[in-house]
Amino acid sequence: MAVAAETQFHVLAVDDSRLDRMLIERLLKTSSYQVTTVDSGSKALQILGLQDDQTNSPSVSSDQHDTEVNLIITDYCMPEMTGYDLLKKIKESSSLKDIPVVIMSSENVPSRIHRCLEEGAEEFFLKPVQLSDMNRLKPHILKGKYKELHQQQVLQNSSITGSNHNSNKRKAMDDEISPEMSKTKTHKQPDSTVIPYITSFSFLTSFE
């Protein structure tokens, strides 16, 4: 299945800096992405459905919960939950692990970059993020979409295969039962009530 070229993909941007959130939102919208911005990793998890409703922040609406997220771009240095921690939680989730994650940071620390890429991040952008960086997002989104479609196709094929297997198994059982039923009918003993009747009839006709 092909992903429509005109699809407007949804990006979840996470940054505790208001100015950086405004910048990344403007760059993403300029690049024709639908954008949701939050100021912490915990709010990002709420939107992704990885936290209980009891911990939901009022700033996260129910509509945001229902919107599919195609890519997450997050700052690395944030209080309480870093971008790396958020990345790990996403990759540990069976339902969200295929969503591409991009990390941003104003600090060029090779060990940090390597750790994020090893954990599954698609890219590591150095701040300030540029408009040209947005062009590098779409291939990751498309790869994630194709992977999702492929998994759906595999599950669908598995379901069909399982159904056919059960049908063939039932047919084999029926084939085994049918000869036994035929054999039983063939060797059925004559009705015992018929023999006395025939004997009595022969006895009566002997007097004629």
Second form
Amino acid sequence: MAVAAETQFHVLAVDDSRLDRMLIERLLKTSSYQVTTVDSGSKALQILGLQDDQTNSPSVSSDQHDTEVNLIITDYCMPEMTGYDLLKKIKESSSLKDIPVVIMSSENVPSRIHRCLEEGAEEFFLKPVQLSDMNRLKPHILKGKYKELHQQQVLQNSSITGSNHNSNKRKAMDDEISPEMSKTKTHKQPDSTVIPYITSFSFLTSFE
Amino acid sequence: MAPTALQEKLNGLVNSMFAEGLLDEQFQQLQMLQDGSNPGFVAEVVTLFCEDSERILAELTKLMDQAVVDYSKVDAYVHQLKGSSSSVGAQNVKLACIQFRQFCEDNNKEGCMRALNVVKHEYYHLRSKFETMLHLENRIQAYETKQQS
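Mind pulling up the form predicted together with the partner chain next to the form predicted alone we just looked at?
Below, the chain from earlier opens the complete complex, with every other chain and molecule after it.
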């Protein structure tokens, strides 16, 4: 089964300003990203399947995201939870820490920028964010994908045993990885270990 | 008026707004994001900016009216207005906000009152130009829709 030529990555944008949310959504959509916007860090954590107190609420299961998030772009100055606080919570979460995070701010404060980068933010955008800034997102998303694939490989290598091995291989051999497929196939399943065998990285080369 | 004449008028208006410093290159970014699939994007953003700004200016007026001014609250609102004017490309409004924040930092009541008046003046001046701009855009788009039917 061939991968669709245009695989869309999903970006979660967090900003308390309605105007800025409108702008970032248009910027991202123009650059062919699927977009979800929220107005606070706590709402972002809900979408990501993580509540403030690190427990999952019954209605939001981390194993059943409607769509996987490939990158988070967040404003720094927000009431209650700043972009920095959100970044920290994401990096502290074992399930979310590999999602790349980009911080936006209207203020060019070197110590602020440094602190965010130290905490694991991929990049810092100065507002107003422009179309040309959108080109800087893909490398971070792809890096996140590499990490995810690498972890899948590690999982597969450590869990393949005896008779399971051949049947999994036969089943998964023709599959090619796409963002959507990897999301559906890597749900944690206690007994069976159907993990896609990575046969090609073609999805990575379908972009310029 | 013929559509080409309308378009010329609109272009002339927008160019003069750039020349006067009412708008900066960020507005051009917004124009770039408007296309066939999103013909109303600039109008949407401009409208939202005006709604936000008027809400903020009303709050600021109330806050500055207090006997004892809460400068951190004032600064928070001015920061918001500075942010949205920056996002829309409203250069003069943004610059006025930057001045305003300086007076907030110094807890200078008189300076803040003057700065608020400057911000209001710049905003309302810009708003009237935006109104003309959107009016011209609507007329052009109405004509184009009529042509297509």
